[in-house]
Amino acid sequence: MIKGTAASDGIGIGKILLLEETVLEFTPHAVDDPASEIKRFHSAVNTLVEETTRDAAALRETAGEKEALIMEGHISLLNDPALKGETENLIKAGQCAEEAYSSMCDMFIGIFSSMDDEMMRQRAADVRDIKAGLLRILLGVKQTKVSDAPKGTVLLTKELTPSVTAGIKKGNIVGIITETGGKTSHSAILARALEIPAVLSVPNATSVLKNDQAVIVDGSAGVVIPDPSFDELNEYTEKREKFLRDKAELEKFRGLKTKGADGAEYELVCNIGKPSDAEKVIEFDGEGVGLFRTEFLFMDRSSVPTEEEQFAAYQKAALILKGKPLIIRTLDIGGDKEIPYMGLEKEENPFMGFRAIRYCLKNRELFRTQLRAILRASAFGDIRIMFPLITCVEELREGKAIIEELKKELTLLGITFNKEIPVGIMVETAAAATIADVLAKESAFFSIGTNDLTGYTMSCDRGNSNVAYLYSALQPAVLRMIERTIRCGVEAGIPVGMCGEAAANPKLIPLLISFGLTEFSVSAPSVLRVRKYIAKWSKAEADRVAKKAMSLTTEQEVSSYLATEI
């Protein structure tokens, strides 16, 4: 048995197809005709853009719009003016296209890989993918075709790239094993979208496991079993059948209201990053959007999106949702996210630095443009505004004051908007949780961001393996922050939601119900499962579990106890 990272639920039983890394070696050489070499470079880029466009279309069919956007992000990288322009300059200086493009890609890979932000580190994998693709075309190397894989295939590779994933025939691939990638990597996102069991970050997987070897992939437990015994095959066949039965059972919750065992109703909404993601919310029976991460609108482009572009994006999401709530988080960006055109300074400790609401309040025109676009879009749906990383009441007041100024301007211009648009905050810092009673008096709602709240409360970076043992929302300190925040919201009479990963954790759900949480915001594919979890609990039963859990003193004690109750 080999352990890895559980990335996509389910059990896969089949034979391994090892996707060996294509040899893309070349000998750097000087070029005598730079103009001709630049033309060869452009031709390769155009060919790869055409291939990637086809891959995006294939992913849109098999996985969905969000996953296709990953490939479209590759197209943006291929057309990036800085990357193309500097490559051309190196060719003009005498380098061949292979050497010039490789060196530029390697520079970007180094920059992205060194960043603290997981999303930006993922960009390094994207650049590696397009680098390999372009070298393959320049060198005339034949591409591996995953589409030819037979039924019952378990893909084994060092890194599952979006370009490889695009060729997957869903019915033929029963499992995925990689040496790299985490739960938030594109590999994981794509595997989950295709509903293929996946175990990632398996040490030396391509060396330990062999082509055509029988294997079991347990994507729920993060376990790979090579050469399974007869008993293991029987055991995991039963587990797979149970998983499929449980999945079918979830369909019974489609179209139902989200209720506890005692009939208490809750809002079950979704987190999205692009307007088109709202279609997934409807597809998976979400009741609205609890978090629209607007920073994605600012990425993979060369300039700040205009007011009209932002208005169109927010309007599109609102129209898709047809009156369901849409909470739009204002720009959450800072020194940890590299957006070249915004001129962000490199900071030694970006998560404690100039980001989110702090950045927006110092860049008023950019902030006003976004808020004006949101206000205009509010005429087309139930839109609400949410400020990220609030740490003191002054930040909330300043943000609300700007909104009031914009309301007056729009009124004078005769532009329609929701004059009573709710303005709330994310509670994702220990500071905000500590003064939640103060903030609740001036907020229309709270949404708890458990990812950052856990990191800030426990003073640990979830990407640092040396302190990863501290990063858990079940830590007593984090639970107390969550409980206090919800209690302050309830006492002030405002709704309190949660948009961090913990909102979908079955161990936490009884505690959240007991504390008084009213809204759960999760990934769209998690909706039915979370609705089922909530349906199990009455307030009285949740109170019993919460009382015991909150009396425990370690994360392990809390986790072990809650595991016996779910």
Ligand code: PEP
Contents of the next structure:
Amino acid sequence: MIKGTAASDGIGIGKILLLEETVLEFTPHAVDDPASEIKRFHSAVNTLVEETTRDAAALRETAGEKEALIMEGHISLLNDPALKGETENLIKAGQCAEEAYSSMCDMFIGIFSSMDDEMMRQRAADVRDIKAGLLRILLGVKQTKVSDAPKGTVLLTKELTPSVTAGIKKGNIVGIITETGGKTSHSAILARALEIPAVLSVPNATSVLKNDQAVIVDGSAGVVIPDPSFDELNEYTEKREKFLRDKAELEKFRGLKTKGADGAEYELVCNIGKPSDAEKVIEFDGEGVGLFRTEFLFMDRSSVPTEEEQFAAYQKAALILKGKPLIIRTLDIGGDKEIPYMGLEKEENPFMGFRAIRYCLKNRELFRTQLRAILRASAFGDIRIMFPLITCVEELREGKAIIEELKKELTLLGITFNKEIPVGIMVETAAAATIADVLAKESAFFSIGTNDLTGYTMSCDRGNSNVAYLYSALQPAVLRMIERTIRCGVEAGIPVGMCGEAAANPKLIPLLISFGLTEFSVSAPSVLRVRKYIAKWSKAEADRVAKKAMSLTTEQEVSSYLATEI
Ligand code: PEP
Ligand code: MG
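Okay, that is the form predicted alone; can I get the form predicted together with this ligand now?
Shown next: the complete complex, the earlier chain at its head.
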């Protein structure tokens, strides 16, 4: 068994087709007729643009629009004036087309590969792909055609380039193994779009695995099993069938409303970290966004995003969601979320320290900038504002007062925004859950953040393995906090949601339904699964289970009991 990165779910069983790297060697030579060499270069570029256009169309059919756009990105690179112009200059200086184009591409590959940003490193893979394509054409080398691979083929290659992927026939390729590429690489995106199990970054895969070798690819666990035994084959055939059955079962929930067994309706929304994630919400059939963690807009950069940058980000998410709810949480930094340029002091107890709403209320201009950007974006969708880490009602009042001030300023400036924008809070501290009755009177909604609420209630740090046994949302103490928060919200007539990880926990779902939760906010890929879990429960059945679970005294008892009910 060889470990790699699990990049696309599912089990593939088949025979390896090793895509060896075509040797694209050439001997640099001086040219005496640069004009005709430039013509030869242009003609190769045109041929590759035509091939790539065909590949993009094929990908649009097999994988989808987004994947086709990756190929179309190659066309833009091929036509890039800097890359083309500098290559021509080198040819004019006497280099042959192969040498000139290679050295230009290598320069860009070097620049992109050294960047920290995954997207930029991905650009390097794109340039490598077009460099190989152009050299192949210039040198007249024939390419191995993936499209001719027979049924039951597992592709093995150093790097799965979009141009290789374009040739994949979905019914024939049952698995993909590569030596490079992470979860977010184009290879992974393409494999997932084609729904082909894939394990990437398998060390030395192209030398330890052989052409025609029998292999199992477990894209969910990230393992490859060469020459499987009879028992392994049986085990994985069963696993594959179960995976396919579960998947088909989940697909039945696509496009449906989220309803309990008694027809009660719930909202099933998603947690996102950047505006483009809103596309995933649509792709996975989410009904909106229950938590936009805006701190990610502040990370991986060297200064605070401006009001315009933030406005563009919030507006983008709102436009993608086309009127579906979008709950934007104001900046939640500190604790485990560090932003170096903000100069947060090292603290003895960062989780208990100067963070989230506390930091924002003391850094007024920063907070006002974010709130103004959110208010302006509220003209473009169903945007709601949510404050993190509330512990007392004064914080909520102060935050709301700033919003009121900003509303007046925007009105004077004639800028449109939603005057009725709902302002709610995260209930994620023991203090907030305890005074949920007080907070409910002044909040438009609650969203329970079990990730923090569990830690604060159990007084345990989720990163500390010595106390990890305490960190569970099924602890009787945490369940009482959750129950109380929901009850206070229901009594005050405000909606209560949950955006912590526990919202997708099948064991907790009947309890949440019984307590009166109406909104579940989960990661986009969990949407169909959670919709299926919810569909199992009527309020009456959920009440029965909740009553029993709440009478138990230990986490172990609660967890074991709930396991028997789901
Ligand atoms: C939570 O605490 O449950 C939550 C959703 O917030 P975060 O995970 O961003 O702290
Ligand atoms: Mg939190």
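On a predicted model such as this, the values are computed, not experimentally measured, just so you know. We call the rigid core whatever largest set of C-alpha positions still superposes within 1.5 Å between the two forms. Numbering follows the first chain given and starts at 1.
Fitting C-alpha atoms of each rigid part between these two forms shows the smaller part swung round by 36° relative to the larger.
With both forms fitted on their core, the C-alpha atom of S229 sits 7.4 Å from where it sits in the other form; this compares the forms between these two forms. Per-residue C-alpha deviation between these two forms, core superposed: S207, 19.2 Å.
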